[in-house]
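Let's start with one chain on its own, the form predicted on its own, as structure tokens.
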Amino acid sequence: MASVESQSGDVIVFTPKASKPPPPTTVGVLGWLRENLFYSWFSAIVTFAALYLIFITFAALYQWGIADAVWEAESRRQCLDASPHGACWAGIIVWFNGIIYGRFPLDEQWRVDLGFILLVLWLAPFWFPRLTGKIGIGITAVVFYPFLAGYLFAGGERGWFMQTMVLLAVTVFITNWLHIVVSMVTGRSLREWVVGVTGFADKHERLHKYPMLGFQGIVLIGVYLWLGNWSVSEVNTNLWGGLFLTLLISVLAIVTALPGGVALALARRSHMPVIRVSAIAFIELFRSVPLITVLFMAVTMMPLFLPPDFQLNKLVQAIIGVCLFAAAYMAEVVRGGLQAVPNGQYEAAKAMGLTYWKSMNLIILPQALKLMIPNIVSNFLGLVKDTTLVSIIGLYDMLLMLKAAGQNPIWIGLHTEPLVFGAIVYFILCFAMSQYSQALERKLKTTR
């Protein structure tokens, strides 16, 4: 109830009127069934031949892939005789290391595994809410882990270059662990920690500088006595294959695409005609042309443009040729983005006196990147999937070492069961990375 008093002296009382109280709702497992599924006869129907569609399918897969499966054999003929009308896993069990590795050799598939355990390790601390300085280390990982890994798969002599980054990439390795753990025992990012440590805490700011650059080079002396005469052998790219490589060649394009993307889309939307220009060229060059005809191009044009006594291997050219791919793809993605932010955003930033990049660095590419989530992670399932592409100009992905198993004269006419694994694979790829996409979504509150 609320009173108001006129200009005549009058008290005015308003009687909120009384509202509707809200419908009663259904609770429980029955209610929720009859309001979503069965609220009326043609609901009904549909709900039962969708059920009955699936008890069908699920039974039909049942009995193929797990009642009348065969999981040990010898042979494709061994199979047959065993269960002719099941699936024969035994294949797929005694084709999984290559289905993994490719051809790589069997005493040296460690590597492959450290690899990748360093990459987990390496991205882990995007998982810890509390840690601070995540954008430095997912940096280190993009500069320094590439030559890290590379060596550790291909192995062989390690120039002095070579030499360098690898001790380099193992020392901000343990740099960033250290910050982690200090950041969890003390609330503390570990230059702090140092500073305060070596009494710098009271001197100007722009000396801080100089005990972690101390610190880092105690670090880097300590990774040269430990791994400076350290070496793995060579290990030719022509062995390379299987989930190993799809995945090489799919996280190498992941990583680049979003930062190529992003220079190519401010590139393309810049006032200087020759920058504008070239981006664009080259954006609608390689978006108006299949993945396929790049890897062609790649492989059999790009030594033509290279000198005489410099040559790449295949495997090197097609990484470039999709890298430059996806780069293009995601330059519009981007480009979209930034359309999508306000032109208040814009102006906000030119009233404050920002730069150019200093506006898009703290103001518009945060928001333009967060409201294309979904468009970066699609482009980002399309392109693990098109790697399977790379199997047609010879190189032995996961596709094409499937493809092996059936051909094998043991093993010949094997046909469904390596491709329904590859399908399992595929899945499990790309639903985690649309979840994780998901996850961030709500966690950076982008979803309605």
Given for the second form:
Amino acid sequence: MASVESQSGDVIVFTPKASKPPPPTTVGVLGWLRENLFYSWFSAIVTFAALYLIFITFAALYQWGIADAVWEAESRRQCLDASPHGACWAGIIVWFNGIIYGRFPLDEQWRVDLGFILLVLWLAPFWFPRLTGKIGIGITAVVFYPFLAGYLFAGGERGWFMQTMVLLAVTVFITNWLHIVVSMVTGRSLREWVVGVTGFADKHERLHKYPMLGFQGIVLIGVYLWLGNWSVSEVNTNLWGGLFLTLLISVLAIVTALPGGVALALARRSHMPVIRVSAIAFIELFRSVPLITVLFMAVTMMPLFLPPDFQLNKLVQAIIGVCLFAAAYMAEVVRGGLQAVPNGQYEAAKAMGLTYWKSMNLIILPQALKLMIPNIVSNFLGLVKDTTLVSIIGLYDMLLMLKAAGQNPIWIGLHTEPLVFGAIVYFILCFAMSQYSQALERKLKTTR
Amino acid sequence: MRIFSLYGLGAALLVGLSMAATPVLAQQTLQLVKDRGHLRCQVGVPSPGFYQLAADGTWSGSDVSVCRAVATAIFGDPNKVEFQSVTSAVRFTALANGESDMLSRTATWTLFRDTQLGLDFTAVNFYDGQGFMVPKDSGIKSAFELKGATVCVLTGTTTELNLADFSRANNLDMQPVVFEDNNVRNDTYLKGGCDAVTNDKSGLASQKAGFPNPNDHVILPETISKEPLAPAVRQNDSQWMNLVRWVVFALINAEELGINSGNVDDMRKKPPSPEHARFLGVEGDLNKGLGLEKDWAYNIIKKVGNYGEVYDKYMGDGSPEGIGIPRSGSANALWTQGGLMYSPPFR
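Switch from the form predicted on its own to the form predicted together with its partner chain and give that structure.
Entire complex below, previous chain first.
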């Protein structure tokens, strides 16, 4: 504090005057406008030009898409009669189910919904705070969910293997949720709770797994009695389509691309020549050809090399093609991440006496993957959009369903509206993914 | 020596692979289809009139009806078909590799395709041809009046080549404006970006139906190319080729004999002539050579209809679904009415 003792002995304390408010033109909305939009006469002109451009674009879009649009009609002709220059959203409404589910039979579409809801429920616990055993839940999702969903979508008779996997999947799903409920209510895991209730708590810890196994066995028997004879009718995969197929291929490709890419990247940096050379050959082969070539090879050439009664499924062939392709690209992304980890980290891990796999799992990969999030996600976004290529080999993904709408005599010529709708759906999907990845980056604090 | 045995192994593998590469052809398609319990019929990416997808996922159209007719001939059930919708880029490969049993999809029958692509065409079920469409108020009445006109055309198709040929042969000096996509081409034409648009006439008719004011446009009478569209099967399977061919003939013959899905039951009970009786399987054993049941033709007509019914429903200008190509006077009329639709006798 600046204080001075005057000659008379009084203490004069310097009290500054309250500062004047800044000129109104530099603060608040006005200041912001002045600073950013009207800084000089040139920027003012640019601002007005841009505003005008935005206005005419959106006015035209509004006029076409909302003001003049037709929402109820039975054919495109009716749309045109009602409003020749407006969008015919009635066509999208009629084709909505087709665009979402493809040619999946109408009465069976609930199965697709159920499969999707189960996936959400299965993965939802990841966002619950203070829940133990998340990794276990994640592993069960990867191991068991695909069989349950696969059966829901394809249906038909269940062989002994499928029967086992479906029943196990339902059992695991139920015990997962019991675990979540028990944890939320009592704060203990399901395992601790079961051990406590059965009175095994004072037994040796090694024995604790038995009551849990027994408990799961009881649930399994219950599930068997409940669903043992349950079955749904068969839906041929050539009826799968629409957004459902797009998501199915994308999710499978994404789920396999990451582990596949990590494995390939590690193999490429391996010191073992056979592994390194085969990884390089695989990656370079798949990166040197376009995805469409891979798809053509997978679908039209592969059957020529297989015995005649060995009928591969076109969808499976295409999915395998997309997965291999995605893994090759992901491998290079991950390799970039591995190279970005400083050498000191590798050396430190070795100095700690960690084995190769331990040093990778605990030291290198966590850092590399964290760094790679933006690249991995842009790879995934590209992949989601690349899946539209399967329409060329005749799989009715969303794009092909959108095109088919305009080729039906009743809706003939309806091509702008489906594409606009498709663009919106793709935007939502991709924007959500990119937002999620940004949230993930913030959570993991990737900046060093 | 080891290196040689490796080569030997490689060679053996190659031989094995190439032997495995021609497996499907050895088997009789009809037996394969019967064992499987349904027909795999290849159509294209939806094209109005020929093969179109409804919002509920069902296929219909004139080429789809041929698929259904073949399935009906074999199984008595028009729904025992798995439709494979394949882009034209892989259509012939998908037939050759055994994925499809037959192909019924606006494929033009040409010498090259018939002899060099490992397939056999069966019988023409639609005569298409390239034509021109102009705005009505242009006052143009004939393609020969299109001197110096700009013409919108799809690139990379025979359509583009036909246009160039026609223009040169008649000294018309037409200017092609090329497009990749139907819809963009149509939009350009509608906005006056070209004086005329050229395509197969069936395509012109269906696209015209999708214009805001279809009556403001006319399709000119000239046809500048021959596009006989026929279902095709894999080469070297005469039994299967005969079957598909005679199913198409059955559709045409039924119309010629005046049998349709409405009167076929009466006709079978009291055949008006021995010809009718033979056709419907009441007399004789025409089915034997085809490997089918006696009532195969009856089933087709009963469940799919005759050629005329199919045409009117999907291609004609009468029904709401039809794409509006008039039949009378065209090559697609019966031979008795001045067209080219002609079935060899059923005897």
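Heads up, when I say rigid core I mean the largest set of C-alphas that superpose within 1.5 Å between the two forms. Positions refer to the first chain, counted from 1. In this text the structure is predicted, and so the values were computed from the model without any measurement.
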(request) Take the rigid core as the frame of reference and indicate whether the C-alpha of R76 shifts by 2 Å or more between these two forms. (result) no
(request) Answer yes if the CA of I66 moves 2 Å or more between these two forms after aligning the rigid core, and no otherwise. (result) no
